[in-house]
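First comes one chain, alone, set out as structure tokens in the form predicted alone.
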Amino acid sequence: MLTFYFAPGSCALASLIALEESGLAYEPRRLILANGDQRQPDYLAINPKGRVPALVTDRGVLTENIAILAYIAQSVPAAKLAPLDDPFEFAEMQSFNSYIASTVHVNHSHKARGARWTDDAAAIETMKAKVPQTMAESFALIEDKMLKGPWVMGDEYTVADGYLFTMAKWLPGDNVDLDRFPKVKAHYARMLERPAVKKALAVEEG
């Protein structure tokens, strides 16, 4: 059985949703980041990065949402969580997921993780102040250019949808009004109606 390490309120929710959508059997392991669980020796032995998510499989440990999402989709092709039979569309989905991971998540992280980039207190405060702008700019791009239809890839749901939902969930805390992005807001509402999302949120809440 798979073992999935996550933390409430973290980006790991995207992979948690994908696991629930897939029907794969897994054991959830909850870490509390505020308590430093991610820095404990037993967890660092699993994921030396000291971050979530981490998925323990019978072949080893996978980290990073992009990798875990692709693994889940490819492990259960019948669930149709990715356009597995179209290399170009699969790459497009991965391009979207990469933008979420490398740009949107980093924008958000400037609010609470500025010390990753500088020790200058004034610079950290400047980064915090910039978050509403950069998050809004990223979501404007997603709204106008990247969201193809009711779902990220158009008419078909994919693992990218859980990733977008996870980031959209952070917007209020980043002082960005979801109402500014009608398509993303409608997507968020659709996600909340999916049984797998409801289950994932319940697992997250413990």
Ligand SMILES: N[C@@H](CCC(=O)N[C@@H](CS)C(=O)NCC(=O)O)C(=O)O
The other form holds:
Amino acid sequence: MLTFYFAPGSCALASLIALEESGLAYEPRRLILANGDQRQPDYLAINPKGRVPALVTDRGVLTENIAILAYIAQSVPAAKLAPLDDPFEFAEMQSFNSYIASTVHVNHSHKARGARWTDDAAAIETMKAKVPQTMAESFALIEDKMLKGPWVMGDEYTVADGYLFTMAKWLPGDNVDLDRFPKVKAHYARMLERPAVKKALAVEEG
Ligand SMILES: N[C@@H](CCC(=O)N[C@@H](CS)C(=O)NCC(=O)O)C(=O)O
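Rather than the form predicted alone that you just supplied, could I have the structure of the form predicted together with the ligand?
And the full complex, kicking off with our chain again.
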């Protein structure tokens, strides 16, 4: 049995959606980041990074959305959550997921986590102020060049869709209007119709 550690409102939603799409049995464990649950010794023993998500498997703990998403997709080929038989397409999907993890998510983190990069209070404010611009620039790129439609990879739904949905959900809080990106907005609405997404959002709510 898998155990999945997540926090409401976090990037862990991407992996939570994938778990629900896969049909894998898992036990959800909810952390509250604002309470510092992720820095408690019992959680650090599971994930020393002090971050969510973490997926406990019978072979060990997996962290990082990109790894967890690929693991879920490969564990349940019948769920068709990734182009498993095509190395190029699989790499394209991972390229999308890597852009989300290494650029979009990092843009967003400058709003509330500036202290990771500087102790200078003025610099933290400057970083915060830049978030609407960097998020909008990333989403313009996704809208114009990356989201093939109707799903990220084209006709086939993949784990990348839940990751895009998770980032798009953050846009209002980052002061970016989703209406600026009609393809992303339509994708977001399409995602909300999926039973697995509804279930993941309900699990997140607790
Ligand atoms: N690259 C990691 C990022 C994980 C991450 O930063 N998670 C955030 C939530 S979105 C977190 O746990 N933050 C808690 C903290 O910084 O204390 C992934 O994609 O899994």
